[in-house]
Structure formats: structure tokens, C-alpha cells
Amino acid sequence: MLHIETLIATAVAKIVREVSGEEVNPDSIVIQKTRKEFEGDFTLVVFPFARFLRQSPEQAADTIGKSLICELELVEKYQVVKGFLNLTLTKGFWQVFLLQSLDDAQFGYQKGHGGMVVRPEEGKKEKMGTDRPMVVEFSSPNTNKPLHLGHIRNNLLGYSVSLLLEAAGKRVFKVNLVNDRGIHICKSMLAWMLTGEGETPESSGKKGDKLVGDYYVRFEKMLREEADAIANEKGLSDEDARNEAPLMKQARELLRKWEERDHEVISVWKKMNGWVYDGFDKTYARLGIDFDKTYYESDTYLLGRDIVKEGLKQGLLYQKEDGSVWADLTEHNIDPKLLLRADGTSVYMTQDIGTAQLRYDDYGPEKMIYVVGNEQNHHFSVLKKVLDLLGKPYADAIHHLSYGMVELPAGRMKSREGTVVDADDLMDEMFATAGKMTEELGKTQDFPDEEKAVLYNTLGLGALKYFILKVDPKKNMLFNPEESIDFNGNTGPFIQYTYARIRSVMRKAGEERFESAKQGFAGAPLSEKEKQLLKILHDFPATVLEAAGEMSPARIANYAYELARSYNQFYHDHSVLNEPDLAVSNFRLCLSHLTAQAIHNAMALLGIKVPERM
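Will you show this chain by itself, using the form predicted in complex with the RNA?
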């Protein structure tokens, strides 16, 4: 059904044109929900038109209000407060909206492809009419360390943004890019080869990614000792000492051998990475994250290297005397960027060039979205410029979805100081807290153990995901390990609870009762709380489009909270099943059902499940 704000805006544009002859772009007309201290449903901000109409804002509002009543049957009455035109819609409009939405299990989601509005850059609106897919890359782990809280934010964001784009009608491919090669991988390999004594996940009982991570830490410790000794002995700077250290030399040698496909090195590499993937798979599964395709840097860096060499041949890049290859970016006022080292090995940028090409070849996407922390803003701006320099058509399709850091009270997480919050540990804690809270409330005494476990998982993950996704992706956020994540107030469990409450009512009503209720609420009056709830429900489809356009799950999280809060207020003031007036009871039952549907669909966009009872 047509969105009412659009309808009003179009009508206003027409009125202004008829009265003054001025053309007004309907997109520029501001319609907002009326603040609750005033009477009305929607408010038109009249100030911008007052000049066109050569009237005071109040007069202009009155003029437009009068015409709107004639123009739109849905508008029942209006009131003017200063330059604000407050419109009240008919009760019939709200009831028709409810009735039409009731049977839509996909309520809030776009049907079919295309037609969404996206604002990739601030303030820029752009119609996206094509059927080309969106590729969303997220997670992008290194295979030398387990996943931590930073990765959780990344994964949840990427996954939710993918769902959002899909809900907005796009075809979406979720891809992971595993950084499975490079000097850092060689470090954990080397430590394992030197000190591991054949330890495996099976022999030690450790999760594979944890085991490999331990060797990475061990390498850094051993290197520290060597570097300190050398620094003392030769009076070198820390950086130089680290580079001079035999361990570092061995690691570089290992990387060189790896690039030569040395059998022994490759076999250790495969073995250890296999352990890590087993570990990652468990963590992803538990988080509820999945991918359509996984790229490996080890498969793409050579392609990147070829593209760079080709660029060099075409004279788009230049070579230094030592043989290293560079991109000249002086026209952008950026330092030259190294793309191939003198020894021919590639750097991060090189492989990103390769992956971009591969991804373009694989999907021909409209946009390639990279969910990567804002510390890499510079990297991506350089990547786009280098691809542009190389004449790649997809340079513009690259969109860096840059998100803020998760910080601890003491600052950012540092593995060297052991302040990293491990992803698996955190999920364990959330599960335990959910169980403890629920049992203290005595809500699950009659639950079988299996249902308890499912519920605590749902609630623990719900709390965690909501906690992270409710924050604007662009902003840094704070996590305090000393305080457990809340289950009361503006939280995931609060919204889940609201859903469970509604489901309980629906169960008591029964399917038949609900079916007949749909046919029988025409005459029911509309209370303030009920209307408030309907207004919020009506907003859902537009909110999904906006959230998709801004690639901001936070918009959905805040929406879901507002909706749940509004329902709880309604629920507190009104009885659904004990209401004596049948029409009113029917109406409330339907209202409850649509609310549950909207909560379910909103939370689904965040990757959060909702329980039937809790």
C-alpha cells in the first residue's frame, strides 16, 4: 500500500504549485510524526513554503491545511501551531492499514528487486534501479588469532546489513575474505615448528583457532626477548632490533618459501589453517553467521600481483631501482603506495586489488561493500584510487562500510596486554547470565532442559547482538567487561519478552478466534495508546528502507525498541482478551498480532531470534 507520507507530500507539492505557481520537489517536503504533546498524527513543516505563498507561516499552514482536507479523504482535520501543520487522519485509515497488513508475513520487507533508495555518501540520494547484486564482505579474519569482540561487531554488522539490503529488495551475496597468508601467519607457524612438539587440537583438547593463536603469542614473546637482547647489545632501536632478530629473519624466510610453494612449509600451513577453520566454523555457527562464498587471500594475491605487473607494463605504475613497484598518487596528494616489494612478494594492497577483480568477475555487482573498521579508512581510499589509476571500471563500486572500534574502559583492546575479549568466552558468559537471570525469575521451572538451553542461547545472543547493533555503526562504542550486558530496559531481551507476551495472548486466543477477529473490528474506537502503536507499525516499511540506505542496523534496533515499548504501554492500559466489547477485543487482538509480526521481522533483520515463551 502507498506510503501515507509520500501521499501527503505529493498533495502538498500540488497545492503549492496551484496557489503560487512554484515547483516544489516532493522529496524535499518534510513530513514527520506529530509530537505527542500536540494533537495530530503527521506534521508538515510549513516554513519553507511560506515565502512561496507570500504568506506568514501560520497563514500558509492554514491554506495548505484547508486544501489538504479537500484533496485527501484520509485527512480528517488539521491544526496550526506556529509554522507547523498538524494533520489528523481518519480512524478508517488506521483500521484499513491494520487489516491490509495483517496477513503479510513479510510485513516491512520489499517485495521483488530494485527500486530502493540508497545514500552511499552522506546526503546523496540515488535511485538504485538495477538488478545487479550487492556483494557484502565481512568478518575477514586472520588465521593466526581467534575471533574477538571486534570481530563480533564486524560479523553482526555485515550479516545484518546483508539482510537489510535483501529486505530492501536487493540480491545480496555475503562473502568472507580469509587472510590466510602473510608474515603474521608465518609467525605462528614458526613458533609451532620450533616449540610445538607436534601439538594438535586433538592432543591438547584446545579449539583449533585458540591453539594457533597461542603459538602466535608465543612467537611474539620469543621475538621480544631476542629483540631486547639485540637492542641492548648493539644499541639498536626497537624496530631495527626486531628486524635484525634471527626469529624475524626465519619468519621472513618462511614466507619466501611459502611463496615458492615449498612442500614442507605448505603442508604445515595447510594443517594449521585447517585447525583454525574448524574453530572459526564453530564460532560462526554459534553466532548465527554464514556466508555465500569464502575467498582466501592465498588464492587472490597472485591475481593482484599479475594486475600490478600488467599495470607496470602499461606504464600506469612505476618501478624503483630495487625492483619494487609503486603507484604514484601525487595528484591526490597522497604518498606513493608500494604494491610489490623488491623481493617480488605482495602486500595487503596487492591482494585487495586481486580480490576486487575476482569479485567483480564473479558477480558483476552494483556495489562491493567492505565491512571493515575505520582504522582502514585510508587504506580503502587508496585502494579506490589505485584501481582508478589502473583503469578498473569497478573502482567506484567499492564502498567501505567503515565502523567504529569497540573500546574498553581503558581504551582499545590490545592482545599484548591480554585485554582482548574473546568471542567464544563472551558468548559463554551471555548464555550463563541468561540462564541465571531466567531462573532467578522462576520462569522456566516447567521447561524441559532442551528448551531451556535453546532459550538461554536465544536470550544471551539476543542481548549481545542488540547491545552491539543498537549503536550507530560509524561510532566507536564502549564495552565494559566488569559489567554484564543488561537484560532490562533498552535491550534485546526486553523486546524478546514483549514478543513472548504477545505470543502468549495469541495462544490463549487460538487460531480460530484470530481468524474471526480480522473480520470484526470495524466499529471499534481508537484509543491514544492504540493509535500510537499503529503509527509506529505504519513506519516499519519506511524504516527498513532507510536503514538499508544508510546501512545502519541501529535504525532497526531503535525502531524495534520503540515498538516494544509502545506495545507494553498499550498492554498495561488495555486488556485484549478480557475486553467485553467484542469489536474492541478483536481489534486489539489484530493489533497485537501485527506487532508480534513486526517485532519478529525487525529482530530477524538483526539476526536475533524471538522466543514463543520466556
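Let me have the form predicted alone next, following on from the form predicted in complex with the RNA.
Just the single chain follows, nothing else.
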């Protein structure tokens, strides 16, 4: 495929060298898309070369423009606007670009590792080097409740970022860290032990994660009753009353027994976690999410504790009189950080230290990307500094991909009150809404029931994923299920319907017609809307790289919408198959095919499927 920016930059560097004798690095030359209010396709920023050419910016632009016309056949004309040179490319360039891209099923992706995961050989450590992989951690659920809407944004964001990095040519390992230990896990366990009467997912007919989540909510209700009574009796604050409550003391005792590997407690812990993992797997499968490896905090905290003890032995950390271990971060204007409590138990920071070491040992990554909400910004800033204090070579590899919270029109969700939006329930609602709206629009009249179900699932999940991923990750967002399923506007179903519309055109044309079309559109005129569509298609590879660099699926989502919108404008004004000029019809058929390929590939980077027909 033609990389026009590279060709122009190389030619400009050559022109400047020949005219002035000055060497210019083509990579430093700034070439932008021409703004819509000006004529042209690409714009060269000329100001840096004016002093080399000993001319005003306008004169330098004119000098370079005249030389480019001679140097590059693909430049048709130019326009000088102050210190900017606007270049218009020939129709032939755009037609060659289209022809070269037609048979590329991976159009827009970098060749190399993109689209697949390359794992180290079994039992062999990945060597450090220039081609080190990226490790992306996402999901990171607790085993005391099912996945909810907040987890959905985390999962979709982490999965899409992994796909983007692969499409940019990186090797990527998708990992999960399950928070399977701690006081919150013990709360669900204790409520089940006290009130469960042996209830199981099988006996209750509930998914395992939902069953355990119900007991977490039950614990909090029971604790609320005890705490309110104590607060009224002793005049304590809510927090002090909760800590004084017998139920909370029992939960802490359960955690202590877990730490001591009490046989009965460990048996209940394994049983209930097993229920949860089975439930998680069903939800992940439905979301289309998978992982290359899953870590468990019940393992990583032990390694973290050993690393902290070694740091203390080396004098990198210090111990207080009560036996607790701390990191001195005062040189960074940060308060000292607790790493081991007085009783020797770990804190979250300790287990994150262990997790980082495990991933370094497993993959030797270029970056360890943590997809975690923005309420943990300070935590990850401190983690990097603690790892640096401990002399870990991977401290700078830590990257926190911080994202905003998801809220509903009704307000913020609260797990302990049971007011979260369950991920499975939300997907059920999206499926039902997609079916209702699709049938109302008459888009499935000749579909058998099985095909309808597949389509409704594709549209429902597409609407959910697109609505969430089109928002800049750093921003908080309001999720409205009804707004997300709309066949008009910036939504997943609008883009999916555009793809299905193009595929309908391609089916009517047939494979034989398409193959002949690729050889028969030379000389066809180029309308403004056709050229606009080609320019958007040409932007796709660069957009993928930019989105990967920014770790922002929103860049791809909004690109896909712009492409679909542009195609619909073109389709409204131009006939494809009924165009009497065969060369023009052939050109439009090929243009439609590449647009469908780009939509398919862009949506795939968001984890979204596109239907062949609607």
C-alpha cells in the first residue's frame, strides 16, 4: 500500500538538500491532512525550511511546491496558504491506493505480530530486547460478587487495547488478576456459613457468582443491623460501630484463620471461589473476552511479602517498633507507605509488588499495563516509586491505564447495597431491546428464528460495546441502554447496518463481477464524495497506530462512525450496480468492498462483530 506521507516527506527532504545543501530528516517533516475549508489533500508545514532556503515561508512553499510537481507524479497541483503548502493528489494515486488495498484482509493493521499472540516456548523465559511484549491486565474481579457494569467497561477497554496493540505490531499477553483473598471475601463466606444451610448453585438454580454475591449483600444487611444497634446504644460513629459489631469481628477472625490455612476455612473458600469462577467464565464467554493467563492474589501476596522482607534486610525499607514495614517516600513528597502490617499480613501494595515481579519473570515485558479505574491513580504512582526504591528494573514499565467511572441515569452503583447493574442482566436487556427495535423496523422479516437470535445478540453486544468504547477512557460516562441501540447516529447498530448494506450490494454483484471490477475501473472520474471516502479509508492505518499509541479505542470507534457516515452519504448520491458507465460502476463496487473491510476491521478492534445481512 502507498504510504503517501512517507513519499512526500522523502521528496521534500531531497528538494531541500538539493536547493540549500542542508540535510533534513524526513521523519521530522510535518505533513497533515488539509483542513476542510481549504483545497487539497495533504498539507506540508513549510516554516522550518524557510531559513534553509533563505526565503519567506510563502516563497519557500512555492519553491517546494513547484519541485514536488516535477518530483512526484502523484501530486497534481498545489496551493500556498501563508507558510503552508496544500497538495492535491492525482486521481491515479487514489485509484492505485484502492487497487493495492482491495485484497488485504488485514487492511489497516501492521504486518508482523498483529492479530495473534506469540507465546514464549514452554518453560523458557522471554529474553529482554527490542521486541519485548506488552502485558495488559484487565478485569481484576473480586470473588465476592458477579461482574457488573463497571467491570464491563474495564473488560471492554482492556480487551480492545490489547487488540489495538496487536494491530500495531506488538506481541500482547492479556492477563487477569483475581482478587480472591481478603476481608471482603470472608464476608460472603461467613454469611453463607451462618445462614446458607448448604445452598449451592445447583440447589438454588443461580449462577455461582450471583449466589456468592447475594451472600455478600446479606452480610452487609446483617452488619448494618448490628452496627445501628451498637451506635444507638453506645453513641459511636457509624465506622466505629461497624468495627465493634460481632459479625465484623467474626469476619476478621475468619481472615486470620484463612491466613493460617485452617483446613475448614480453606475448604469453604475453595468451594465458593469455584462457584464464582464458573460464573465468571460464562460471562466472559458471552462478552467475547479471553485471557492468556490468570493470576490469583492468594499467590501473588506471598511473593510480595518475601520481596518486602528482602528489601527490609537490604536496608531499602524500614521497620517500626510494632513490627510493621514501611517504604520511605518523603523525597517524592509522599507519606511513608505501609507494606506489611504489624501482624505480618500484606496490604494491596504488597501483592501488587509480587504480581509485578511474577509478570516480569514470565514475560520480561516492555510495558505492564494496568487497566484500573481512576480512583487508583495515587496507588499506581506509589507502586512505581516503591518498585524503584526496591531497585526493580521494571519500575518504569508500569503503566496505569486510568479510566473514568460508569454511571446510570439512576446514579452511582453500590455493591454492598446490591444496587449494581449485573453484567448478565444488562446483556439480557440489550438482547431483548435489539430484538424489539429490529423487528419494529422490519429488518428481519425473512429470518429464521435461529438467525434472528444470532443477529439480536450481535446487535445488542455491538450497541453495548460501542456505546462504552466510543467515550474517551479518561472520562466518566453515563450509560443509557436505550440510547445505545439506535440505527441512526453515532451507535454500533448504525455502523453494523452500514456494513450489512454494503455486503448486500456485494452479494448482488457476485464474486465474478467483483473480480472483473478490480481490473476495470481505470480512468473512471472521481466525485467529491468518492474522494472523501477514499481519504477516510487512507487514514485507517495511521488511526490504528495513533489509537494504539494513546491506548484509546475511542479513536477507532469514532473513525468507524465517520467512515460509515461518509459511505451512507456517498451511497445516497451515487448508484453502485445501476450506474450505466461500467468503469464508474466497477470503481464504486471496489470502493464499497474496501469500505466494508475497513468497517469490519475497525469494529473487530472494538471486539464487535458485524452482521452479513439485516
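What we label the rigid core is the largest C-alpha set whose atoms superpose within 1.5 Å from one form to the other. Keep in mind that this is a model prediction, so the values were computed, not measured. Numbering follows the first chain given and starts at 1.
Comparing the chain between the two forms, the hinge between its two rigid parts falls at L89, out of the candidates A191, L464, F570, L89. The interdomain rotation between the two forms, with the chain split into two rigid parts and fitted on C-alpha atoms, amounts to 14°.
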